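This document opens with one chain alone, in C-alpha cells, the form predicted alone.
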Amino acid sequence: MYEHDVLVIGGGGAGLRAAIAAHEEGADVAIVTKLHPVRSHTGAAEGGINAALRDADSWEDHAYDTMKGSDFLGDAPAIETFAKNAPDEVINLEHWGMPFSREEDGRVSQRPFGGLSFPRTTYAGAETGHHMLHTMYEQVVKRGIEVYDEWYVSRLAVTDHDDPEDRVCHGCVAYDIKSGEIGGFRATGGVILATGGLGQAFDHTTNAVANTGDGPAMAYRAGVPVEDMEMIQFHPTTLPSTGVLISEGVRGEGGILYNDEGERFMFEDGYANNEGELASRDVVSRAELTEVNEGNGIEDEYVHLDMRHLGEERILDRLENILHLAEDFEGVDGLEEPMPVKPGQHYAMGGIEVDENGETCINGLYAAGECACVSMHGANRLGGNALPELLVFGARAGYHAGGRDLGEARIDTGPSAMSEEEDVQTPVSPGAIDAGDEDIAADGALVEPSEVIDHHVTAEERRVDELLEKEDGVNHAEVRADVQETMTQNVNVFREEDNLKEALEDLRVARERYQDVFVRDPSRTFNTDLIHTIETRNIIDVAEAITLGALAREEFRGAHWRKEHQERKDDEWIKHTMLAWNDGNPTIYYKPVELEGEDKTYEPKERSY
C-alpha cells in the first residue's frame, strides 16, 4: 500500500495546482495519473486566462459577466470566489515563469473574448494551456512532489455507510499500466479528483481520447451527487473532419464568421446584434447550426471563419498554431482562405458536486477542474474562464486538503441539500443492470482505513481477472462507438424529448452489452485494451447522467436547448439538476441556485449580446 497525506488523481492543470497548494501547506502529496502530466488535455487549451488585472476592470465586473454567461445558473459564492482570486493566480503564474504574450510596454497582453465586458483574457500566443501546464509541472518537479505516472485510478476507497454523507474516502485503487500491479493508495488527509472532461461520450469532440469522465463516474458510483450534467458546451469553432479546436482567440482578434451566402450572419441575421462573433459560445453555436439547417451552410455542414484581414504579421504573432491546425487537418491556408468550422462538444459545465473549498459530501474527497461542479459556469461557460477555474479551485482544494482553514463554505452539498424530488418518466430503467452496487457494500461494516482499501483492491483485482480471463464476448470499442453515436445524434446542441428518450434506450442497450465485454489482450503490462474497457463503463455512466438531466430540465437555458420548451423559466428552473447513484438506482432531485453574493444579489435578466 502506498501512503501519503494528500493524493491528487490527475496531472492536468487542476491536479498540478492542487498538488502545489497542498505541498505549500506542508503536506506529503502525490499525483496519481494515467497520463504523464504534460500530456494532459489542459495542454490543448488555446485561448487564454480571464482575470481582472487592469485599473479599468474589476473582479465585480468579471463576476457579473460570469453570472450572466451562466444564464443565472451559477452560484454566487463560487463565482465571486473565482473572480476575486483569478488575478492573484495569473500573477503567480507570471512569477513562476509563464511566457505570457506582452504589450510593447511590457505588460501582459489581454484580448477580448466572448461574453466579456472588458478585454481581460491573458494568453500565451494560441498555446496558453500548453505553457501553463509546463510552467506548473516545473513547480511540481522543483518541489519534489511524487508523481505516479501511468497509474490508472479505477476505484475510490470509500467506506460503505448507508448515508453517503456518513462515508469517508480513505484513498483509491490504481492499475500500474507499466507492470500490471493493482495497488492501494491511502490518503490520510484527502483525495482530490482532477480527472478532467468527459468528451469521449460524444464522437465529435475537441477532447482528447483520455477524457472519459473517470472522476465523475467514480465519485457518482461512490455516492457523491453529480450536478447539472445536462449542461454541455459545444464550441462553435471546431474543424469538421476531426473536432480539433480552433481557438476563440481567432474571433477575439477580429475573426469573422460567414455562411454560404457570404453573409456575416451573427450580425446580419440578428443572432447577436451588438457582439456578433463575440457573443457567448452557446449563442454562436446555435446560430451556426441554424444557418446550416436552413440551407445556408457550406456543403450542408459548416460555416467559414475568416482571419485573412488580420494580416500575416498579427496572425503569426498571436495565432500561428491555428495556421498549422487548419493546414494539417483541413488542407487550408488560413493566410489565403477562410477555415471551415462547426460546433463540437467541448466542455462539461456540470460534474461532481463540490463547495467552494472543493469538498464533496463524502469526507476526505475533493474535486477540482472540469470534473467538478462548484458551480461557477452554470448553464454556459465563458471562453477564458476554464483555465483560471483550474487555478483558483485547484488551489483551494489543495490548500484545504493540506490543512488550511478557508472558512466555512456557503454552498451546501449532498442529498441533505435537496429542495425537491423529481420523478422523470423514462422509457427504460436507468442505472445498474443488477440491484445493488458493486462499488459500495452498504452494510456499514467497512470503517478502518486499511480494511477499506484492501476491500476495494480485492474487488478491483477480481474485476480485472474476470475481464482478462474471459475468452470471448463484445469488444468495448463497439459499445463505446454506439454510445458516442447516440449522444451526438440525440443529445447535441438541439434537443427534443423523443430523441432524449431514444438515447436512454440506446444507452440501456449499451449497458446490457457491456455486461459481455472482454479484453482481447490477455497481457498484464501496457494493456491499453483493458484500460479502455474500464473507461467505457465510465463513459456509459456519464452519458446516461447527461441525458437524464437533459430530459428532466424542461426549459431553454444556456447550452441546454429544448424544442418543446423554448423559454427560460426562472420561476421553475433556477435550480440545479442533481443526480444520485443510489446504489445503482439513480434518483433525480434539485437544490436551489445561490444568487446572493457577498454584497449584492444577482437578479436574472434577459441575456442578450
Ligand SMILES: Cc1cc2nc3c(=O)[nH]c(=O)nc-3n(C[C@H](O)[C@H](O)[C@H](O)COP(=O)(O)OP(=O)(O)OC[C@H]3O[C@@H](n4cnc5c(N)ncnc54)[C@H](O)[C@@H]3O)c2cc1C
Second form
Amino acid sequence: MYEHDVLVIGGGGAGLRAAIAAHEEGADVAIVTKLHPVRSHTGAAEGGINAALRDADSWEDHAYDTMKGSDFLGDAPAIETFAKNAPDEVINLEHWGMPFSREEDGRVSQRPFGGLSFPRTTYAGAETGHHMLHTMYEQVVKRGIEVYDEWYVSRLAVTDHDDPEDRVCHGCVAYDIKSGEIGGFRATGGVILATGGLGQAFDHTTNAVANTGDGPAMAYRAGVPVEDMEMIQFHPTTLPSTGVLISEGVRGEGGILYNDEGERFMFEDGYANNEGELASRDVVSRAELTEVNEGNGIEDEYVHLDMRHLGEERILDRLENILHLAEDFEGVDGLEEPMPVKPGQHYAMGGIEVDENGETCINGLYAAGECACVSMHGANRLGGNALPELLVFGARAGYHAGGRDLGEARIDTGPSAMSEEEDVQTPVSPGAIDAGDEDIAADGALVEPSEVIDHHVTAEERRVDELLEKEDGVNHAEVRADVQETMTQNVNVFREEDNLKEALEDLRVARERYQDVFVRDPSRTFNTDLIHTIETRNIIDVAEAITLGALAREEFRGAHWRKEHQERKDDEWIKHTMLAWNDGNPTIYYKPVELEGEDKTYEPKERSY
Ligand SMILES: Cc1cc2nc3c(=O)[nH]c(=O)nc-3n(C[C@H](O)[C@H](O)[C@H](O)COP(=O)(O)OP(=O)(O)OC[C@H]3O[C@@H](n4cnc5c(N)ncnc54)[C@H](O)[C@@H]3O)c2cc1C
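Having looked at the form predicted alone, could you now put up the form predicted in complex with this ligand?
Whole complex next, starting from this chain.
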C-alpha cells in the first residue's frame, strides 16, 4: 500500500495547484494521474485567465460579471471568494515565472473576453494553459512532490456507512498502466479529486479523449451528490471537422462572425445589440445555430469567423497558435480567409458538489477544477474564468487538506442541504442495472482504513480479472459511440422533452450493453482497451446525470434552453439541481442558490449583452 498525507488525483491545473498548496502546509503530498501532468487538458487552454488587476477594475465588478454570466445560478460566497483571490493567484504565477504577454511598459497584458465589463483576461499568447501547466509543474518538481504518472484511479476507498455524510474517504485504488499492478493508496489527510472535464460524453467536443468524467462518476457512486450537471457549455467557435477550439481571444481581439449572407448577424439580427460577438458564450452559440437552422449557415452547418482585418502583425503577436490550428485541421489560412466555426461541447459548469474549502460531504474527500461544482459558474461560465477558478479553489482544497484553517464554509453540502425533493417522470429507470452494486457494501462494517482500502483493491482486482478473462461480448467503443451520438443529438444547445427522454432510453440501452462488455487485449501492460472500457462506464454515468438534470429543469437559464419552457423562471428555479446515487438509484433534489454576498445581495436581473 502506498501512503501519503494528501493524495491529489489528477495532474492538470487544479491538481498541480492543490498539490503545491498542500505541500506549502508541510504535508507529504503525492499526485496520482492517468496522464503525465504536462499532457493534461489544461495545456489546451488558449485564451486566458481573468483577474481584476488594474486600478480601474475591481473584484466586485468581476464578481458581478460572474454572477450575471451564471444567470444567477452561481453561489455568491464562492463567486466572491473567487474574484477576491484571483489577482493574487495570477501574481503568484507571474512570480513563479509564467511568461505572460506584456504591454510596452512591462505590465501584464489584459484583453476583453465575452461577458466581462472590463478587459481583465491575462494571457500568454494563445497558449495560456500550456505555459501555466509548465510553470506549475516546475514548482512540483522543485518541491520534490511525488508524481505517480500513468496510474489510472478507478475507485475511491470509502467507508460503507449508510449515510454518505458519515462516510470517510481513506484513499483510492489505482491501476499502473505501465505494469498492470493494482495498488491501494492511503491518504491520512485527504484525497483531492482534480480529474477535469467530461466532454467525451459528446461526440463534438473541444475536450481531449482523456476527459471522461472519471472524478464525478467515482464521487457520485461513492455517495457525493453531483450538482447542476445539466449545465453544459457549448463554445461558439469550434472547428467543424474536429471540435478543436478557436479561442474566444480571436473575438476578444476583434474577430467578427458572419453568416452565409455576409451579415454580421450578432448585431444585424439583434442577438446582442451591445456586445455583439463578445456576448456570453451561450448567447453566441444559440445565435449561430439559429442562423444555421434558418438556412443562413454555410454548407448548412457553420458560420465564418473572420480575423483578417486585425492584420498579420497583431495576429502573429497574439493569436499565432490559431493560424496553426485553422491550417492544420481545416486547411484554412486565417490571414487570407475566414475560418469555419460552429458550437461544440466545451465545459461542464456542474460537477462534484463542494464548498468553498473544496470539501465534499464525505469526510476527507475534496474536489477542485472542472470536475467540481462549488458553484461559481452556475448556468454559464464566462470565458477566462475556469483557469482562475482552478487556481483559487485548487489552492484552497490543498491548503485545507494540508491542515490550514480557512474558516467555516458558507456553502452547505450533502443530502442534508436539501430544500425539496423532485419526482421526475423518466421513460426508463436510471442508474445501475444491479442496484447495490459492490461499490459500497452499505452495512457500516467497513471502517478501519487499511481494511477499507484492501476491500476496494480486492473488488477492483476482481473487476479487472473479469474484464480481461471474458472472451467475447460488446466492444466498449460501440457503446461509447452510441452514448456520444445520442448526447450530441438530444442533449445539445437546444433541448426538447421528447429528445431528452429518447436520450435516457438510449443511455439505458448503453448500460445494458455495457453489462456484456469485454476487453479484446488480454495483456496487463499499456492496455488502453482496458482503460477505455473502464472510462466508458463513467461516461454513461455522467451522461445520464446530465440528461436527468436537463429533463428536471423546466425553464431556460444560461446554457440550458428548453423548447417547452423558453423563459427564465426565477420564482421557481433559482435552485441547484442535485443528484444523489443512493446505492445505484439516482434521486433528484434541490438546494437553494446563495445570492447573498458579504455586503450585498445579487438581485436577479434580465441578462442582456
Ligand atoms: C480547448 C480548451 C480551451 C480552454 N481555454 C480556456 C481559457 O483560455 N481560459 C479558461 O479559463 N479556461 C479555458 N478552458 C477551460 C479550462 O482549460 C479547463 O476547465 C481546465 O484546464 C481544467 O483543468 P483541470 O485541472 O480541472 O483538469 P485537466 O487539466 O483536464 O486535468 C485533469 C487531470 O486528471 C487526470 N485524471 C483524470 N481522470 C483520472 C483518473 N481516473 N485517474 C488518474 N488521473 C486522472 C488527468 O490525467 C489530468 O492530469 C479551456 C478548455 C478547453 C477544452
